[in-house]
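Next comes just one chain, in C-alpha cells: the form predicted alone.
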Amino acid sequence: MSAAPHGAAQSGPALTELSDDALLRLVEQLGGKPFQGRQVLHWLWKHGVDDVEQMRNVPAKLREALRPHRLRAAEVREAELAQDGTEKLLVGLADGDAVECVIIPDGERTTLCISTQVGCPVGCVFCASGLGGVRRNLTAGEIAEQVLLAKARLPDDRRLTNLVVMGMGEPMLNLDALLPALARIHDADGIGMGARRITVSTSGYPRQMERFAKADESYNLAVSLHAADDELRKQLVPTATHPVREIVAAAHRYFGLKGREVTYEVVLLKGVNDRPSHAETMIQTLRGLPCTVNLIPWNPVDEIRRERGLERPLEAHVDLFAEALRCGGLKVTVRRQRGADRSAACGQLRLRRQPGA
C-alpha cells in the first residue's frame, strides 16, 4: 500500500510545517521512539523524500501510522526552461495558490532564488510580483520547501552552491517565519548550506533589520535601494517609509555586527534612474562603505510597460552608470540577464498563471 499521495485531503499541517519538537511529539504519539523522529527528520529534509516509504530505516507501523499526514505543503505545479538553463518552478501551495522560485546554474555555480510571500506588499513600480499586493505570509516549511523542489531537479552532477531570498514577498516582514527556515536550511542535519552562501534581500526595513542581524548566524544582506534620492526612491517604492541615510545606516550597522560587506541593488529604468547625476547621488551616499553596488538593468514585463511606460535601459547607459561608480570609489558588479526567452522578471509565470493574483 503506498502513502497518500501528495494534495490528497489530509488534515493539519505537513510534516515540513512541523518544528522539530513538534514532530518528534507527534512520531511518540504514534507510537514511535524519539530516535526514531529524528530519523524522520533527516529522511524528509537531509534526503527530500516526498514519500514515507522511502524511509527505509523506519518501522513498517510507523510509516504506516504517518501515510495519512502529508509529506509536504507544496509542489511544482509549473516549470519552464530557459536557453541558457535557468528554470523558473511555479510552486503551488496547498491552498491553491503559488509562488516562484528560479533555479540559475552559472558555470560551478547554481543560484537558487526563492520567496517569502504569496505576492508583495512593497509594490516597486517595476515589479510583476506586487500587482496584486499581498496574500499571505508563506509558513517557515512552505519557505524551506523551495530549496528541497529544486535539488530535486538538479542533475547529479550539479549541485545547490547559493541561496538568495530575494523572489516574491519582502522578507523582513515574515522573519517569524524566515528565520526559523533559514536555520533549517543551514542546519548541518537539515539541508546543510552554509550562512556564507545564503542572502536574504530587502527593501529597507531598519527595525527588521537590526532583528536579523540578531539571528545566531552571519548571512549576507542585500538592499534594494534603486535610489539614493529619497524623491525618486518613493517614485519608485511607493510604500517607502524611511529615508536613505536611515536603511543605509541599519545595513552599516549589520556589517559592524556580522562582518559581512552589505549588497546594495538598484534596478535601472531608461530614463528614470539611470543618469549620471543619480550615480553621482550614489557615491555620494555609499562612498566609504564597505559595499557593492549591484546593477541591475530592468527585466521588461508587459503589463507594467504597458501600463507605466517603463523600459530597459540602453547597455551604453549601464555601462556609463557603472563606470561612473567605480570612479567614485565604490565596487560595482552587473548582472546578466537570465532566462530572458521565459518569463524573466520575478512574479510573471504566477502573473500569467493566476491573473490578478
Second form
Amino acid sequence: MSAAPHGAAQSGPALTELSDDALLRLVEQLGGKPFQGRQVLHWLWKHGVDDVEQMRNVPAKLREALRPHRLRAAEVREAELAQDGTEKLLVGLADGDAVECVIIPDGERTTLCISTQVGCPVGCVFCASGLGGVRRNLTAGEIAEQVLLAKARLPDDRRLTNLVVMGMGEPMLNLDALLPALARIHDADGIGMGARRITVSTSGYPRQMERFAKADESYNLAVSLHAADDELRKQLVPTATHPVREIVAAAHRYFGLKGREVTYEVVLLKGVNDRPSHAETMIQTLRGLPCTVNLIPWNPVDEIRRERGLERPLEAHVDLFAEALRCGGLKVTVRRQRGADRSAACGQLRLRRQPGA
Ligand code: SAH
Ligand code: SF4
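Let's see the other form, the form predicted together with S-adenosyl-L-homocysteine, since the form predicted alone is already up.
Whole complex next, starting from this chain.
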C-alpha cells in the first residue's frame, strides 16, 4: 500500500492540516468565494469525504483546482478486529510512519482512542508506545483525522459517542497540535463532539496541564498516577521529574477551573505497585479530593515481560486494592480488558509491524 495517502504525487500539507483561515485563503487563491471555502471545510470535517469529487455543491472548476491537493494526511493501513468488537487501526502517515487508534464499542457507547505522537518520549516501563522513544509530534490534522477514519468504519447504526486521547504519545507534550485538533473535533461546524465526551490522559506535566486548563472548552482530564510515592513512581515513569504532590495540585486546579472531576489512572503490576501499602499511600495522597481512581490491570506486552519481568497482577490483588481504596473513601473503577486477543495495549500493533520503530 502507498505510504503517501491519496496521491503520492501531491505535495505540501493536506487540506485537513490547514487551519480554517489557511484553507479559506487557499480557496480564494484558487478563485473560489469565502462561502465556498466554508463548504469545503464542511465536506472535509462534517461529512468526512476523502475525495474532492464528493463535494457536490462545490463548482466543478473549484473541484478541478483543488484536485492537486491531498485532502487527507492519513489513511488506515491495517485493521484488526478482536472478538469483543474492539477494532485496532494502524494509521499510516504521509512520511511512512504509523500510529494506532482503537474503536471500542460497549453497549450504546462507542469510544475512540487516538494518538498524539509517533512513539512517546516518556518511556513508562510497562508501555509499548514508549519502547522506541518518540519520532515526531502528530500535526493537528493527523490527530483530528483519526476521528474521521474511525467514523467511516462504523456501521450505520453506530455513532462515535466518546473520545479518549489515550493512544500513543504524551498529549501534554504536543499541546500546540492537540488544542486545535480538539477544537476541530468539538466544533459544531467540524466533527461536533461534545467536550464532556472527550478525555485527555497525561502522565503528569503540571505546567502543560495549566495551559490545557486555559482552553476554551472543558475537556475531561485523566492523570496517569500509577503510584503516589515519588520514588516508586520514578521507577515506573523514569522521565517524570515532577513530584506527585505537584501533579495532584495541578489536577486539582483543573477541577477548580473547569468543574470536571479528574480521573487518576493506575496501571497495576504484579508485586510492583499492587500491594496494600501502595493503596494506603494513594489514600493519603488523594483523600478528600473530588476524583475517581481507575485501576488498570497491566495488559502484558511480550517484549516487556521478557526483558523487564513485569507481570499482570492477580485478580484477587486487584480486588483487594480496589476495596482498600474504597474503604479509604475513594471512588474506584476497575477497567475490563478489551481486545485482549489482538495486542490490546496501545503501541503493540505498531511494534509488531515496525519492530524497532
Ligand atoms: N501518555 C498518556 C496517554 C497515553 S497512555 C498517559 O500516559 O496518560 C494511556 C493510558 O494507558 C495510561 O494510563 C497508560 O498508563 C496506560 N497504559 C499504557 N500501556 C499499558 C499497558 N500495557 N497496559 C495497561 N495500560 C497501559
Ligand atoms: Fe507515553 Fe503514556 Fe506510554 Fe507512558 S504510558 S510511555 S506517557 S504513552
